[in-house]
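In structure tokens, the next block holds one chain alone, the form predicted alone.
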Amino acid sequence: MINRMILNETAYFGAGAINSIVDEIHKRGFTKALVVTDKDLIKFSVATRITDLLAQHDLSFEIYDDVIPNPTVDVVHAGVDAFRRSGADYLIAVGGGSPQDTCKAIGMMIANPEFSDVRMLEGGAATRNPSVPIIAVPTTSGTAAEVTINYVITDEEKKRKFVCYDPHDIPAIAIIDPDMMASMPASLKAATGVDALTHAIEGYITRGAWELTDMFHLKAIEIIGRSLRDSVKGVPAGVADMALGQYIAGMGFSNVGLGLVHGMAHPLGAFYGTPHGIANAVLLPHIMAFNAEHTGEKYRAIAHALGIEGAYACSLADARALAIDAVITLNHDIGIPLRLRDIGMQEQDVDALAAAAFADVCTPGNPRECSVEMIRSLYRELF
């Protein structure tokens, strides 16, 4: 078998990172940037960090700020066309999932013409062409977009989000900057956390994984494990160490895949607005116990990396049940619900979530077969 590594040209990391932008552009000799960010981060100034830095440099830069979450079609046409109006050479995107994904959907539109619609964009597309060059700044520790070649928009009109998958869209250049992170409420802190979770967790059981990316996924599930908490509550060493573990679970997932956890949880963000972070965190220990019988010795390993001693020490079933019990601990301890009637989602749509989980690009990667029927049950299960 021949597997596949992409990752980014360049990575930044630590408390201060941001000033390496400058020091960036020069060297790529980037003449004008469009930002791509939301109404929020610019009126809660986080944004601005990025914007002030390029003025203080005297580099020139236009502001799309029309980012919401979950973006839509409509959301990334309008991006296309602000990024063909102002005149710019490259993109910086500041923000969580949401900006990210727009600014790759925007980029790869651009440098890519001839698919006029992002529609057109899903799945894995034929491009040609690299992304425009990005530079992505994430403000939350969760998606890790600015390390991923993945990026989900939402079809408001048919209620599906689709995914693009495309080596041509992953960013030149991350930031990780701890900083840019710090003033998150601690419900957003706790939400793409266990997002992060999920990516490390669903990415080392997916049909795809293999031992580099192994070695990722599960020094992800150790840091997350350890900082989530203190991440949550605003102490600066945990928010740098969720920082780093978001990122690492990236590297990983992005070049195997994930799972039904996913699978899932699109549906209902794309049915009800539901914050995706949070539904993969209400959907995950449920899954994995679903998952948990074709996974082999992999649960002792997430037990372990969680913390959880003696774990190699019970029996296979025992380890199992102690992953999940982890899980659910500490979801519990963050504060995230328990019911997917807790987070939006209405009973009467059981079917059609149903059927569109089990077209999502991520199910397939699921270790254990799975069918409309069995994803029907687990709607209704955690209803």
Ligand SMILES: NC(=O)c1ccc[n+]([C@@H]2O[C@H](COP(=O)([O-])OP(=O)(O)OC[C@H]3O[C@@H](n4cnc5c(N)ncnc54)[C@H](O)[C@@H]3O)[C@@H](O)[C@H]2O)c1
Contents of the next structure:
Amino acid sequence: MINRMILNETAYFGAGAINSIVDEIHKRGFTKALVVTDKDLIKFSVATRITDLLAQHDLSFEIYDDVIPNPTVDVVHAGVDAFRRSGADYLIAVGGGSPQDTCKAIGMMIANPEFSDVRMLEGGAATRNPSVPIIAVPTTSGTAAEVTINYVITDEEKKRKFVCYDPHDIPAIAIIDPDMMASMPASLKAATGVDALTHAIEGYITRGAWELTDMFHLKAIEIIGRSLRDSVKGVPAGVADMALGQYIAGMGFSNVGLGLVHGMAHPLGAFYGTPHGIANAVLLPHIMAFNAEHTGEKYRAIAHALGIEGAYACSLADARALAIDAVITLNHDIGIPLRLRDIGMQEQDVDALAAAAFADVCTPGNPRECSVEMIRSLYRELF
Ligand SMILES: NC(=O)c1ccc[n+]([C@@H]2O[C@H](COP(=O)([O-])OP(=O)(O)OC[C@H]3O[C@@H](n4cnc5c(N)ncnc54)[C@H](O)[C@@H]3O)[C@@H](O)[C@H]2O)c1
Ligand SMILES: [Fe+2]
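Please could you give me the other form, the form predicted in complex with the ligand, since above is the form predicted alone?
Then the entire complex follows, led off by the chain already shown.
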């Protein structure tokens, strides 16, 4: 068995890490950036911290800020046009998963112009060239898109989210600066934080998991478990811990895949625009229960990493229950709703949702084999 690991060339961590961008730009000889972000991040003076830094150092840039949450095919294509018009030679992604993913799609389409529609890049397309260089500056602590080889785009016409995975799209540089995340409202800290926890748990139990990715995922579960509540409350140390925890989870899952929670969350995002992290959070404990018998001893380690005492001193069934309960309690403490009906799901869509989840690229990674019928039942039970 051969395992592959792909990570950023360079990553900087800690408050103030954004200042490292200036040196990197000089060292790499970049001449003009297209900064990919969204309008709220400009309005709330988050993305402007990066553009101000560039301006202070006389570094040339233009801004593309038309990204929306759950970014669409049109958003990507307009970004490609903006890049071509700008004369830029590198990209800076500033934002949550939506600007990060849009930026990757732009970088890939510019470097591989034979892919003239982003839909052609779905799955693992045979691209020839690495992306235009990307400096990724996350402003949420969840998706870890700055270190993953994935990007997720919404096809509005077909009401579906599709995942592209390609080693060529990994950002050259990631800047994990918790100061860029501090302004997130509590609800966004909660939603993106549970996305990160879901990455860590699904990545740990996914079919392709192995020792090196287990190491990342268990550490991420531990860090997220101890810091997510504080982060939601706005405690600076919690925010900083979450910035790191979500990145470590990304180092793992990007290389081994996820599972049914993401497979079922993607259609909810595509149908109803449900925030990705919230969809994951509602699903996570139930899918953990669904998978429990197919995870060996791993739920003991999850419970232990989440700070639950006695996980190694009880029966396996009890340890599994402890792990699931710990996630339910965490969800409760940070205000996650209980049912899918609370987050916009319509019962009449259950067949279409189940078909989309079954076909999702994340679903085959699930440790328990599942059919469309099983997924339909799960959506119904959770409605
Ligand atoms: N590439 C990957 O590996 C990967 C993994 C998981 C999810 N995703 C995708 O990422 C997207 C979700 O990304 P997300 O959850 O990070 O949110 P997002 O990027 O969609 O942003 C959500 C909202 O939060 C606001 N926001 C972001 N940072 C802020 C800050 N610091 N202060 C105030 N407001 C802020 C944005 O302006 C936006 O309105 C989904 O499309 C999902 O499918 C990608
Ligand atoms: Fe996710």
